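Presented as structure tokens, the chain that follows is alone, the form predicted on its own.
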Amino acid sequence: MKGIFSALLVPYDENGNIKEEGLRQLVRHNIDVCGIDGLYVGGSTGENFMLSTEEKKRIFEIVKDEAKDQVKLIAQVGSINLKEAVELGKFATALGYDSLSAVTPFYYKFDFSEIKNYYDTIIRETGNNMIIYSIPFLTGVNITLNQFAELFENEKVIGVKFTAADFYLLERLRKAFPNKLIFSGFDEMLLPAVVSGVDGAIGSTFNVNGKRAKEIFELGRKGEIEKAYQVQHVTNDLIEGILSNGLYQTIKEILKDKGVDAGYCRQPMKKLNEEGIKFAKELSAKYL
């Protein structure tokens, strides 16, 4: 369960209906082109928390069905509503993903005996393994090294996907839980979290620049800093460009160039205008 995992989009039609036949095809790109290690499904990037239990629980079978076993696959079942959270990840479990990952429980302020129990009850309930989402800059929930000690104390926590700037946290992880996965959550800072040690990268640019990110993976791992910098800057590049333009709606517009029907992002964000398109088109000309 180690490499580079694609924080998988998902495809919409203009009424913000789910096109499967699109999804089975960002499957196929993410697998075949890109060479991804594994996908991450159901996260922010999937636009998870405007959809329904059932729609994210036919995306769990849509993926399942069309990458087998081909890769590794991570099914994010996080929900400040715990009894979905559980009812996902029974769902997803009985599909055979090879892990469940939850986001911290956020909105209301939450401490963290209430925070435990909510991962201890996922797992409780389910039997799978788990990866603590870490993500405060959306969610306001930091977590402690030691408080990190406490979750890993359930052996059926096995890593952490940390999208964190804090790198001295990042280092004592890593020292503190040699055997513990740590997956590396900001694409722009994927070389800096490599040296630092992480055991994979969960990303939603891996979409369409996933051959980099294993490059920078790869090259970093075998102590190439260097080189592995000159793949990173180009990566920046694009990621900058992708991020002035609108992150998800300009991935799904890359996609498109390349053949893949990636569809629309949800409402209410918002639909790239013919501007925005032509920007998107330049990025995938330039960079990919």
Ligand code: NGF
Contents of the next structure:
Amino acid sequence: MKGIFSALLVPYDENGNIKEEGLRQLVRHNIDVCGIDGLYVGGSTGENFMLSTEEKKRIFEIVKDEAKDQVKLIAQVGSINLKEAVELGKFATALGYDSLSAVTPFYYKFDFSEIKNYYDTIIRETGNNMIIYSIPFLTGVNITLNQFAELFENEKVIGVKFTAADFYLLERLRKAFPNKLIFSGFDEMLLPAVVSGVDGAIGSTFNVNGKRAKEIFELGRKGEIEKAYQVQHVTNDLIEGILSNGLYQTIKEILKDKGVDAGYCRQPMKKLNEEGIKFAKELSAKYL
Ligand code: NGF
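The block above covers the form predicted on its own; next, return the form predicted together with the ligand.
After this comes the whole thing, all chains and molecules, with the earlier chain placed first.
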């Protein structure tokens, strides 16, 4: 459970339905072309929080069927509907997912005892391992070092997906919990996170830029920082372009350019116009 994990995109057609064949192609592209170590399924990148329970289950099913046991699989099952999180967790566990992950419950300002109960309940009901998904800039939920310590008391909580630029908290976590897994979540800050000792990274851009991410990870771990920064610089030129044009839409257009039927984003996310599509193709030609 270490290394570079793609936060898997999900291709949708123009009516917002899952393009099942496109999803299979994308799983293969990640494994065969990008060479990733694992897939994080049902995350923000999969547009998960806009999907029905049945659609989430279907995605878990297709990905497991296509990836088999070739790479590690993490199922993001978090939902502010705890019953749904448990149902999805049981489903993914029965399919053979290596670990669950769950976003910190958001929207209502849940207190820490409620957040802890949410994780303990999913673990108790599913029996699977759990990776906490902490992404404060989208959820508004900040977990302190002491609160992480309380969550980590449950031995089934095997780690955290840390999508934050708080390198002080990251350093404190690494020192305090050498045996827990820490995955960094911002692809543009991969190298500083590797230097801080993360075990791996989970990111959206790895669906197209996985090879460079692996290079950064490996060079960084060997201490070859200058070389690793050269790769991070090129990576960040690409990411800057992607972010300026529309994150998931642009990655999908790049994938289409590479022959993957990556479809569209689901409304209310918008479609790229002609100019945006042209720009995505230029990024694809220049960087990938
Ligand atoms: O897409 C987001 C939203 N973050 C991803 C990643 O942390 C999300 C990150 O790769 C993820 O893992 C998930 O699907 O749950 C960024 O897209 C990337 O660093 C560009 O900013 O913030």
